[in-house]
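Presented below, as structure tokens, is a lone chain in the form predicted on its own.
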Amino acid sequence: MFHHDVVVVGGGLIGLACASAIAREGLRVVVVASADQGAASPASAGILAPTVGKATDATRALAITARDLYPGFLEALAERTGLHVPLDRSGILELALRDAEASALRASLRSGSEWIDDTELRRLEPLIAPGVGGVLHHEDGAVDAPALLAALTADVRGDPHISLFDHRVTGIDAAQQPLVAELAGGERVEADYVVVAAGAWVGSIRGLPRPLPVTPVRGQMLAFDGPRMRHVVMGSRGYLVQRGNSSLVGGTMEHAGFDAGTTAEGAGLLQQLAIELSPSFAHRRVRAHWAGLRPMTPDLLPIIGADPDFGRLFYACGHSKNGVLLAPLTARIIGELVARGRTSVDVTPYAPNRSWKIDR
């Protein structure tokens, strides 16, 4: 039996960022996590796209806040670790290949985004596929997710207030005080507070006071050699992201349970998506192929905040496709809630007990 101020369950970007934020409030934290194949954090493309796609005003505002935290978040991380994580804020190009797509994009334009015709699109991206035009989301971009994970890992390893345990949490007893996290080997860890940040594996934890509708959804990615694109490029079926000397393509959404393996079918689909966005990919060599398991909720929004019935149990999970984007904001919220009992952020859209009915 070990006792700490806070147990964080999960060692991905969200769990590590939360642990760091809590420790900087002066509390002793233990991160308990196991190395699960298919974890979303190292597999992510790292896209920061709060102005792309449909969202309510409240959730879009939160996502934009998260994006705009990144420069300061990475600067502080570099000061603590000496590791500089690449951040691209050159904008995202959302491509319209057909008239119907162009009409939809024009109708959804909002502040910070600009319609550009095909001529201007080709000036910005000479390798782009022929189309009707597109939208440039000026403030969006991407962050190098594996580099961010490495920096956060170094951050928590170097913090004397944080311990790391390589174990799997199988159960949580929130009714006791202190709370108890039960480990797969039979050990028990006591803490005044518990933060659940277990990604796609949240549903395997026994004893949580409410069901959390988080399911794994596999996303496969390919990395190609060849000339760099200047922006993140998004189409209706997938996206291209630059990382170092590689171009990444992703976009698959597969309900395959906890199978994090890659498939020939997935590789073929991703190659088609890449060629659809830029014909140059028809002649490029595939450098790598991998997959990750996104922790998806029915409304694609995360579950963040205190349990309504057990105020010392906190959730930071179910981030769906936006775990990288929302990591700095999630860490701020959880750090404030654990240390002070309140947060400066209105987390109503992310409430653990919200309605899961989706309006179609």
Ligand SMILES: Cc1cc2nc3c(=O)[nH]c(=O)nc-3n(C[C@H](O)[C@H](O)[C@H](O)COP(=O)(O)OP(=O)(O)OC[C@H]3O[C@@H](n4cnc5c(N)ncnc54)[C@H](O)[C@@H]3O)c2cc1C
Contents of the next structure:
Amino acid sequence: MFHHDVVVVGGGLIGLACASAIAREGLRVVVVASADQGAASPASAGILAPTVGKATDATRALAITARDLYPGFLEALAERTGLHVPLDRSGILELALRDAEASALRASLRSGSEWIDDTELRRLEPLIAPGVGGVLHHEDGAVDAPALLAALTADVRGDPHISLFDHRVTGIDAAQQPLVAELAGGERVEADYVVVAAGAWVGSIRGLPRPLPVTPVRGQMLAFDGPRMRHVVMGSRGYLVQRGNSSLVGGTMEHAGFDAGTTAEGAGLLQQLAIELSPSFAHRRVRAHWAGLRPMTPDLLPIIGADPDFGRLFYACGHSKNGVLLAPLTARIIGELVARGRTSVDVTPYAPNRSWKIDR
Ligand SMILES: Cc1cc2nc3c(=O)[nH]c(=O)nc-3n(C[C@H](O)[C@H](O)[C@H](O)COP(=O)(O)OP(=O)(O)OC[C@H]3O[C@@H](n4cnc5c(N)ncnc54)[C@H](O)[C@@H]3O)c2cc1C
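Provide the structure of the form predicted together with this ligand, given the form predicted on its own shown above.
Now the full complex is given, and it begins with the chain already shown.
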């Protein structure tokens, strides 16, 4: 039996960012992380798009806060690790290829986003398909998700307050004090606090006091060779994003259980989508094809906070399509909650016992 201040279950972007934030509050943390095929974080496109879509005012404000934490978050990470994670804040272009899309986009414009005509759109991004205009989301952009995961891993490995165990947590007993995490090999880890950040697999942990409605939704991505796109480009069915010398296209939304394999059908769909957004993709070579499992909730919002009945058990899961965007904010919230028992952020929309609404 080992004892730590805090056990974090899961070693994706969310678990690592939370572990780092908690350790900087002075607590000793163990991250127990298994290497499941299909983890979302390394598969992610890394788009930071809080102003795209139809979020409520409260959830949009939280997402904008998350985005705006990024520059300082990456700067501090670079100071600790020497690793500089590429961040693009040059704006996202949301294309309207048909009149109906244009009307819907124009009707939903909010502050921080501006309608621009096709000529201006092509001046900003010469490679896009002819359309009827689009929206420039000025402050949004993208982060290099695999580089971020590598930097957070280095951060956690280099922190004397954090240990990293390559194990699977099979069960949690939150009724005991200290709490107990049971590992697949039969070992038990005791801790004063447990943070559950197990991505799409959270439902397989025995003993959690409440059911968490998190299901895996597979996303496939393709990487192409070819000329650089200057912006993240989004259409109604998917997106293009530049990462280093590759242009990525994503992402499918598939209910395939825990199957994280790629398919020829997925590749065909993504190729079609890329050409629809930019005809230049018709002649580009596919460099890589991969898939990951999004941890999806019914309302697409994460579950962040203490269990209402067991105040030393915390959830940081169900980040759905926005886990990269929300990683620094989640880490701040969990770091504050674990170390101080309260957070400066209004986390009501993320409450573990909220009533669940249908997909937006
Ligand atoms: C194709 C694709 C594109 C995406 N694009 C974007 C995007 O552009 N922008 C954005 O913000 N988000 C995006 N996302 C979503 C984002 O990637 C996720 O929301 C985020 O990565 C979730 O992070 P996580 O740490 O919760 O989960 P994961 O990265 O899946 O990590 C969970 C980890 O926990 C481990 N684990 C699970 N169960 C246990 C256990 N019992 N014991 C120990 N360890 C365990 C797993 O092995 C895994 O490593 C995308 C996702 C996909 C798949």
